[in-house]
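Single chain ahead, written as structure tokens, the form predicted on its own.
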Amino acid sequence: MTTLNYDQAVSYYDETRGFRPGVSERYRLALRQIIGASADFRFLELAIGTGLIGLPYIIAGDDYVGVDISRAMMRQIPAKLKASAPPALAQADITRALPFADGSFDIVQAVRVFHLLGDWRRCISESRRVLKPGGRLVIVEIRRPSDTASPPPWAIVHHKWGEILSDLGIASEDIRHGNGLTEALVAAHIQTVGGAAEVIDLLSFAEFPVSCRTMVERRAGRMFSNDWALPEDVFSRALRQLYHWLEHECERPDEAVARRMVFRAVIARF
């Protein structure tokens, strides 16, 4: 799995991956409190994208640096800042060499990105290199709370899409929605390379309401990276089946649901 470049997702990324107002600000405060960040801490965000997580840090005046493989995604950040100082951004593949000196940052964080990385171990190695002694690496994914009784509409549609493609002969590694990475696997690797790791839930939040129909329409627009390489004939056949399922088998296809989710973090110290 190569590192994905999200240039083609710029026009719809914030609409489909964004948070309700205030969530990113709450995330910043929660992380700073948990790690005990002082005013002079220097942060690096891996795969900063359009700044969905990083903007509150930058606006608040934190020493914050972002890196991403996509220039088009990062170009969205200055326009959002208005009167704030321009951000410090760099283009790089985070699974290769980061363009920073050893021991440059107090905190390196990656939010909702490690599940997409092929060589995530190399990314951890590079993150460790640019961390100051005693610095922390924060790897965050968005998960459903353990007490969630039923999957949200987006998960229902993703699962059905995977079933359809599998029936069409597309191998599971080509249709997966990530690399299958778990917090336990990340924590175990960190320990094998001499670090200490803990897994904690930083913050719970409500998603934007979404229906199964909305998720099918997003799938039809190829808004998910695991569809980008599908041959057009396979994609078209699968989409016809998905719409048939939506109209004839899906329960409550137009019911918009806002599920509770959590930012679940592996916090590592080396």
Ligand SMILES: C[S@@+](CC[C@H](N)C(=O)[O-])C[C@H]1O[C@@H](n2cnc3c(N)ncnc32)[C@H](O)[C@@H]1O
Contents of the next structure:
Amino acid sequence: MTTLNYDQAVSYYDETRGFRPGVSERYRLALRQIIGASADFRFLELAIGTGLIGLPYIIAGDDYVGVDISRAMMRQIPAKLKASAPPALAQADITRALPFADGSFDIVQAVRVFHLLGDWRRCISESRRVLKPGGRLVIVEIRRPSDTASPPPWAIVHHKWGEILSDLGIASEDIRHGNGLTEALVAAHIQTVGGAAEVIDLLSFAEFPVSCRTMVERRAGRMFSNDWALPEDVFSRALRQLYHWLEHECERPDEAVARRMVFRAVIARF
Ligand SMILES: C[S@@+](CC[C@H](N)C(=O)[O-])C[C@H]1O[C@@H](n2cnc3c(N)ncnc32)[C@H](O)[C@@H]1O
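Same protein, different condition: the form predicted on its own was shown, now please give the form predicted in complex with this ligand.
Let's see the whole complex now, leading with the same chain.
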């Protein structure tokens, strides 16, 4: 899996992946409480992006360092901070050597990125190296709550898109979102390398409401990273079919529905 270039996502990232007001702040409080963070804890965020998770920490004055491979994504962070001091940010590929000394941080966290990584095991070993003894690695993805079985109505757009691409000869592993990593796989690996891991739902939250039409428009704008490598001709043909489906077969194209989701964390100690 090659590294995905999020420079192309800067202009729409916050609009399409942003949280409702207060969610990031509640996430920070929930994590701090679960890990029992004290005021002097040093945090490192891997793949901080535009700071959707990190900003409340920086604004609250936490000792917080962010890295990302995309300078363009990180450039959004100082722009969002009005009067505060410049944030501590570094460019780095988190699947290679991290630019920090051994034992530098109490907490290393990575939100919404492990599913995109190739050598995620290397990322875990580097995180372990830069953690202080007793420090914790927190790997977070946004997932459906375990108690809600049915997907939201607009999820059918992604299903339909998969069907169309498959009919056009694109293999399912090419259109799968990310590397298919699960909390169970990550936790098992951590145990294999001598650590201990627990899986915890940190916080449940409602997303912004979305309709099928909005999802189709996001596909059309190539806003999903699993479309970035599709050849232009395949993408255009698939899109025509998706619009045809939206106009002629989709039952409620404009009904906007909000999903309830959770921040699900693997919390590891070594
Ligand atoms: C889906 S965004 C998540 C950003 C942020 N954590 C959030 O939740 O909004 C994925 C981020 O991971 C970064 N990224 C992807 N692969 C990376 C790598 N190998 N090293 C460092 N950053 C990477 C991208 O540049 C992008 O900013």
